[in-house]
Amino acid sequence: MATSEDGQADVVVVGAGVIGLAVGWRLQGAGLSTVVVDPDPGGGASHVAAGMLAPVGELAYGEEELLALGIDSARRWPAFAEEVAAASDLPVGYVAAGTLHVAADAGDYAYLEDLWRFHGSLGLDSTLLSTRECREREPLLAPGVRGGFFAAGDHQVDNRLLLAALAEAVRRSGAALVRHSVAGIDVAGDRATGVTLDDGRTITAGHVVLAAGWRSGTLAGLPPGAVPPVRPVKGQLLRLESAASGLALRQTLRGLVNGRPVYLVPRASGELLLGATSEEMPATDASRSGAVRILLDDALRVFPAVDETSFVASEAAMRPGSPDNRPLIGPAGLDGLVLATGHYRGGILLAPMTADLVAGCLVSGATAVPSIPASCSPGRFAERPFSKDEATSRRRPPVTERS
């Protein structure tokens, strides 16, 4: 079995967030010698996340194709969680408790009720709730809450436990985990042949899987037709501690406050995650004071017990957004190159599906794999190549922040 020590592998995966780790683990398990390269495995946007597995809660009008991808991956999650835990002997913190959505006032409730009707038109499992019914599920809701709905199939996983378990599963599988940055993709003729590391070493591989998050479009060596159109979108969340107060949430709570979404995700450890913003801006991991204030103010409107929690940290990271908010998964515009990027807010949710699709693609050896849905195929952008600069500066029109 080839490893990074001899500079050769069947596949080199660029990036070790949740997507890169899941893909690398699947590929090695499928019999392909695999090297996963990242200077900080388990870091980046995957580390600064709440771990919500919420295809219904994340639904926005006009994003039915993204919904279908999320539902597909959510169905894979129970088995995926069991497999990762068994392969690593570590917990992943998968919790199937559903998600409660509540409205801060009558206007917000009108929107949630309309969204619930949209759910019904798509055959989704959500239940409209009165104020009293919401309070039965979560007694500590704010007095002004005006009702909402419950999405039974929207679950959560502890993203940091998951990342640690995936990294261990990768190591135990026999794949190599190389803690270096990739300086560029190596191309010979019309084919990707491997990568060059920041220390000048090269890793030659039959295939390169690009799973480097928002940086996927910035790597040197890619011809314009193969540059993925991904851009950085800042997300910020707060880490709170509720164990000492004894005022813990029973399930994930998502609120709508003056049209702004806010979420609160409880962990078994007593940690409470509060998030999250979506800000179109140049790449930076610095927290923004205004975002912290808005998150706390909006959380208090639906769950006043937040005032009794301890403040642990404010964290931010850049998510990889695509022009249509859907991921890019599958063969790109260069032989030997496979994309697994552009997951925006859904990297944790879409990890099982992405890993299965990439493994199916490479194990089959096909250049065009029918099992990859057209909605996430990189080919949907093939009519217009992107340069590296365009891929990371492309902006969608401003949108309301979604959690």
The other form holds:
There are 2 protein chains.
Amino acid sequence: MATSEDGQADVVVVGAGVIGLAVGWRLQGAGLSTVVVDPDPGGGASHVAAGMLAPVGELAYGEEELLALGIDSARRWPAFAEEVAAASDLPVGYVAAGTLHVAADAGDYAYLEDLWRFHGSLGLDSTLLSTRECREREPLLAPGVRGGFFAAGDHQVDNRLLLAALAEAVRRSGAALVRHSVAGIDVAGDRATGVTLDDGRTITAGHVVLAAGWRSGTLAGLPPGAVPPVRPVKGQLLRLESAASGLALRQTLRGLVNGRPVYLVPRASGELLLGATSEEMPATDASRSGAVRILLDDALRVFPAVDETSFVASEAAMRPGSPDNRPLIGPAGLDGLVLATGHYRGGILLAPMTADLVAGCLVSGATAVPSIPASCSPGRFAERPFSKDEATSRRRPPVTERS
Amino acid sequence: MATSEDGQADVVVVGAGVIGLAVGWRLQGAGLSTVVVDPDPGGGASHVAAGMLAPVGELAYGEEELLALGIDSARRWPAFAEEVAAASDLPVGYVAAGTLHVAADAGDYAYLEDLWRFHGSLGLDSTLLSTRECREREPLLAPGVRGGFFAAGDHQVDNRLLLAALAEAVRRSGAALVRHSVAGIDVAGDRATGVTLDDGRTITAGHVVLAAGWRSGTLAGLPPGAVPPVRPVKGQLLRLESAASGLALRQTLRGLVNGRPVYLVPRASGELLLGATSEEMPATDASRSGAVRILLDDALRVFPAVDETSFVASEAAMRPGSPDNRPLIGPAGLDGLVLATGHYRGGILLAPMTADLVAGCLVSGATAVPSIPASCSPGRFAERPFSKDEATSRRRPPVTERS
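Any chance you could show the form predicted in complex with a further copy of the same chain after that form predicted on its own?
Every component of the complex follows; first up is the chain already shown.
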């Protein structure tokens, strides 16, 4: 608390979505005085997410590097969930049930079968299922469903419980959570020195961690090229309530419908999340009626009981997408600035790994500083590699400067 | 104000939807001290409505008597709107543009053409339109639309502006608006003597007007048979926003899609209302996902730009339906009790007429007491006519007892 009044900290984290909260908690816990700044902690894309921890289910052809990051982070999830729950005395709703993928028709099945073969070639845990086997796992599937596969390792967490627990863990750790917007990154002598808030106050810090989601590239004060492009990708999701209908799903269900993916994530509370679009469009939190329509139409094709759920709300948020849809984690093209953004559809899944990697960058005296995998290092988009810059030019290497 | 504290009034009105507010305002304005009781004034079905004033558009075969009531009330609307606006210094959003009805396909057109002939047989203002003529009135109609008709006299009011203005008019008139639930109707000596509130207070009154919507038959204390059956009929409506899309409707549009009616009501503000279901089911304010889906699907069939609107919310409320779907206005089967309920889909349209009729029942010394049309008199459901009862039995005639 005093930290925010003083305007001084070892690290200031811009953004308190799941990434900013997880990073801030890890840094403070590692002994760095940390301030996390966000006008709406736990909001944005993290709040609208469904909380699927699904590296296999999210796999697309050509995205094997993202898969590897997802699998790495998924392995950290059970311990991370326990640790957050213990630190906050709050539940996070981690459920280690698998995910059932089904095809709405024969054409969709052909695609899923190919994808399952691809899983096999990569050694992933994925079981091909006949129509009958799908129905045994989920009796209320639509009559037209044509087989699918089961990904036993694709779990879920209740993202809203998680965000509340993480925020509490941050508070208990002694880090400050400041409810303000960041007006700009302060730079002096080719180095990030802190942030200026929307009320004019400044927070000076040894390092600035940029975890501001899709806005990460838009902050004032950033030199050109310091942050690779981050674009907003709209995701829209429906919040339904299945308790009244008595027709609940047993597990997370993902459908492929005329080539369009749709998912239904049941919560123990009776809440049912139906998502999600990925729309490349100008940033807006408004829901598009056409997206509501298509989500409901597609969900009906795999799970007709969705019609009998209560409709609570349609919500939308902008995800942060990098040019290759992989995250940007680690030193940026400006000394003192570390990125933790660009997580696209995988912010919840990738949070434990991201927090560990950022802590590895910044914590002095860490016994084993993990190196940032090249697949998520921001330097992959630099005109000249950041590491070369760091060794030869005005920029000092942020990874090691505090050690 | 003093009235509610005293627990004494000439009339207590149970319910502050559009009917209760209009009645209360009229009664107080006519010199009767009036208390209107509702835990949520301006809520319920009146709040969720779209505000169509559409006696022609709502016409169904066999409902000519309801049509006559609607036409009567529609004629009162221009003066009523002006009067409410003047009394409250608030806008009510009355728009005297007509309503375009279109058919989604040839089958739907056959039905609309028949309906138009029926209009002609009743002398209604309704113009048959070719596909081209429909498109001239509304250029963004779906390619599949097949003709329709235009009802020039079917107008609209912004129901939420109206409710706010009516509540203000009630306050300015000197009537009391009490934000409580009514626990029961008080009856003494075969006569309604007032109401007991949920906090135990009582309000005694010369007359009780029951304007409690679908709950009108459920209040404690009512003798069997005093109020004809009133059932809840769920209506679900979507609130959209077309301002951002720039693709606005010019007028209220009603579509017939595979025999299902759907409407789109544009507001000057950019708001677009999409409705509405009529579902006979247990009372609930929860929206059903299947209804959201069908409303969006059907609207798309006549006006594709609906996909580009912003989705704000799905809302539902229970309408009050009598056994023949016509309202229940006038003396009930209990002395001192007057009904103003059962307005089903027509509460907004029928409010001016209802207020005038109830005032005619209760205002002493009225120069011309209007008789209650038989088509909406509650007595039509009595085992023996109320009028006979009134003349011959324990019940005094409420219409005249105060004169």
